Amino acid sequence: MAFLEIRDLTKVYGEKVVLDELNLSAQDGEFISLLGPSGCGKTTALRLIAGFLQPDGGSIAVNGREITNLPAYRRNIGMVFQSYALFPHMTVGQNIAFGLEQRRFSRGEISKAVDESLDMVRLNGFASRRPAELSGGQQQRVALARALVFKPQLLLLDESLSALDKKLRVQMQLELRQIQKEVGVTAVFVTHDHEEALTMSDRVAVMRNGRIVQLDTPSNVYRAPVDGFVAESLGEANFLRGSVRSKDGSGFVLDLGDGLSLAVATDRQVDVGETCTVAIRPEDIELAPARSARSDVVGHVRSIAFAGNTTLYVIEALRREIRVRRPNSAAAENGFALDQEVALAWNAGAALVLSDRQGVS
């Protein structure tokens, strides 16, 4: 049995479906991010399973106690927020003591469970500090010190990340990741951000109009998504759309349209006559001078954009832009000028074919 188990969950607002029948399951221990746009009903889905919302439909169970309709301070859920609310007026000691004290925690157990939660973050000698005296770091390490004193037995984190700068965002993903694996609580992470549900992840729930569209691991959303809207969240992809021409044991050739063809060599089964979408990640296409590679597809670069570890190159090929980025290091190619012909090439394994039923959304 799963530890936490959704199923059907439904809610509704007016005529707006905002949830639509979500079924969802984790493990003990697990880390599972809901990614998607804005709208898709992620932190709807977080605001019900914690008790704020009440759902117009489908059932909440967590470690097999049913809890749909329970109250929020009776579910034993720990939630950091976006804003981490933190309350000014309290020091990091009483803020991070507030939940315990509701609970009518004893005055020594409060005070250990504080001291032991802020040595969980490294934050020992901080807890007479007020939460303006700390950096946007810090102040998340006391909201997860807070959502975790009193031992939870689900973890929840709305965008909790999304406040910080990029630098601090990236360290931060490290911690906590590795705060959750040493305590072993569940935890349910909502993001918007592909980079960091990649990152932190067991697996990665995509979201679209208030249904997953796949749950699966990292590796997996990421190389073998189930359509173009998955393709598309997981960061930068190249669409060629077409009908299958002809196929062989190594492959099919697309017809592009306008008297353009691709050959494309993947084991996925296709049939002559249906039309698919092919995927290409930019940093999965090389690039080479045309004259010295075998190559049958060949462009012109239209546009060079330096960006710090990779460059990216906007190559007119196949009468459309293709997106190509190749890392900047000692080991890679010298670059390319505007205006040059190049040859692309990719392995195999890198075109993701998507059957039309699966195509760009």
Contents of the next structure:
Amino acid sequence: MAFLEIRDLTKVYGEKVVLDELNLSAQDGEFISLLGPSGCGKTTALRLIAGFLQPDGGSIAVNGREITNLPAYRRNIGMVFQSYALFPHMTVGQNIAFGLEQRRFSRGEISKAVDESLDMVRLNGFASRRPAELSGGQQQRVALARALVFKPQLLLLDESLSALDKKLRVQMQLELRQIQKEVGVTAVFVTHDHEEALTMSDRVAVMRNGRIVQLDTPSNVYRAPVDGFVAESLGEANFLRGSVRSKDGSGFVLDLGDGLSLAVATDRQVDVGETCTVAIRPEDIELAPARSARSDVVGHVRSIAFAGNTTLYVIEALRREIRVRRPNSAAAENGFALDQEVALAWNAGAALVLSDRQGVS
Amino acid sequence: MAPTPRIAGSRRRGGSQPRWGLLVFPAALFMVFFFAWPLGQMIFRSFTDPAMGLDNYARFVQTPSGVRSLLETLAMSAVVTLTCAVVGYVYAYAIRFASRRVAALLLLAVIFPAGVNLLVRTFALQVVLRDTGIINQLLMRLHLIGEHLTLIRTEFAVALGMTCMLLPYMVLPIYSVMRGINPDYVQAAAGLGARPVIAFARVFLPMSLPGLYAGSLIVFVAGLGFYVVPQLLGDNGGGRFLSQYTADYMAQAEWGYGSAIGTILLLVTLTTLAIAARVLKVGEILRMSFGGAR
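Next up, the form predicted in complex with the partner chain. The previous block was the form predicted on its own.
To see the whole picture, the full complex is given below, headed by that same chain.
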């Protein structure tokens, strides 16, 4: 049995089913992200695990012990809030000590543990400061120290990094993950930022409408999404929808309508006549001057947006707009001009063939 | 004429429109004529009428009824502040955590009476509390008492009346601060292992104290100047409130002595505010209660 075992967890507000029989299990020490748009139920799921909400159905078990009906204060779960919720009338040290005091540790044990955890988050000497005197990143670290100091069975993180600016956020992602590994605590992390989810997690749970659509490793959800929603949740993608006209050993030909067709190289099995969607990530498409290339897909550059390390081109091809993102470097200049005729090409594995049951319109 | 007043904020924004400061002028003029001038008159008279010197103040200190009235006023205001604090805190807490509809109703119930004339409300309380009032009638019908209770013309009636009148000024600042407390804090305390009582005592209560302090200050200071309620509900044969005491002498055209008592009341009020400003950082508290805390 997994360390964290969530079965058929359901939460209903009036008519709205916020969580619809959610199932999730995590191994001891695993870092799992719940990723999804706002309103998908990810925060509700986290608050149910923490015990701040009561479920309308289902069960939650941690380390083999059912906690579904335990009040929050008896669950032994650490949580880092989006707002950090550091008690403003207490010092950093008192904030961290709070959880230990509730567990009736001796004064000596408490001061030792507080020092150790300040050490862990590299804030030695900050014990007597007030939260308001700290920067956002420092407050974040205190919140983490406070959540971990009493050695909880589970660490919950609710959009915990979203209040930080981008540069600090990336740094904190790595730091947070490193601390979580050192401590060895199982963590559930809620985020709407796909890059954050991919960077930090052992596994990512992509959520929609109160359910988990796909739960897999970052590279698998990115490279092998089960449907268009997952593909789009994890980054930009071009979607091409059509029916399978013919197939052979190396792939199939997709009929896009209007007399257009596209050869798709894949090892995924499809049936002739089946409708399906092919997703291609913008960074997987290569551009070349039309004359020099051997590609069936040719189009015109309609817009160019320079974004520092990459350039985003919008190409009009196959009677639609296809986004192409090319890396920039000093060595390789992306020298395509507006209205230039270009050829589009991609590697065999780049075309993600999605089942069409939940395709993106 | 004074130079154009400048508001600190306008300067910080680049100082492009310092003339906005002129807008304070009509209000300032009003205050000078209708507030500062009469107040100055009162203070001036207390030292000059009937003769120059501190005679009026000496007389007050040497009159036992005068000193007693000052002490009684302070004590009554303190008691009323305490009852308002207890009742007001619980009431504000109830509003904060009630459903939206009930909260609106509770809030209306505390704000609406404040719009009714104080005199009218005091007469209404007289009707409730008098010997043949509804409280006595009810208790007698239920045979809980054989003879009517003396409720009116007691210190109890004054305390009750003042509590009724001043409760809104306690409830509103407390509620305002409570509403600004993110529920995350209490949940965070629970998540760290605190039972609800501990989470309240160690997190919610301390965070809501600024509202309690602000309300207490307003109620205490306002209570010092109460006149109508003790006049109509109090035992007028016994102790007199400082405001009543002042009025007594004013009615006898003893302007100098009456002004001295008024000045003493003013001094007590200012002292209270000064102490509060020192101890409680009043500016911060008022900003938190009315400016919307984070």
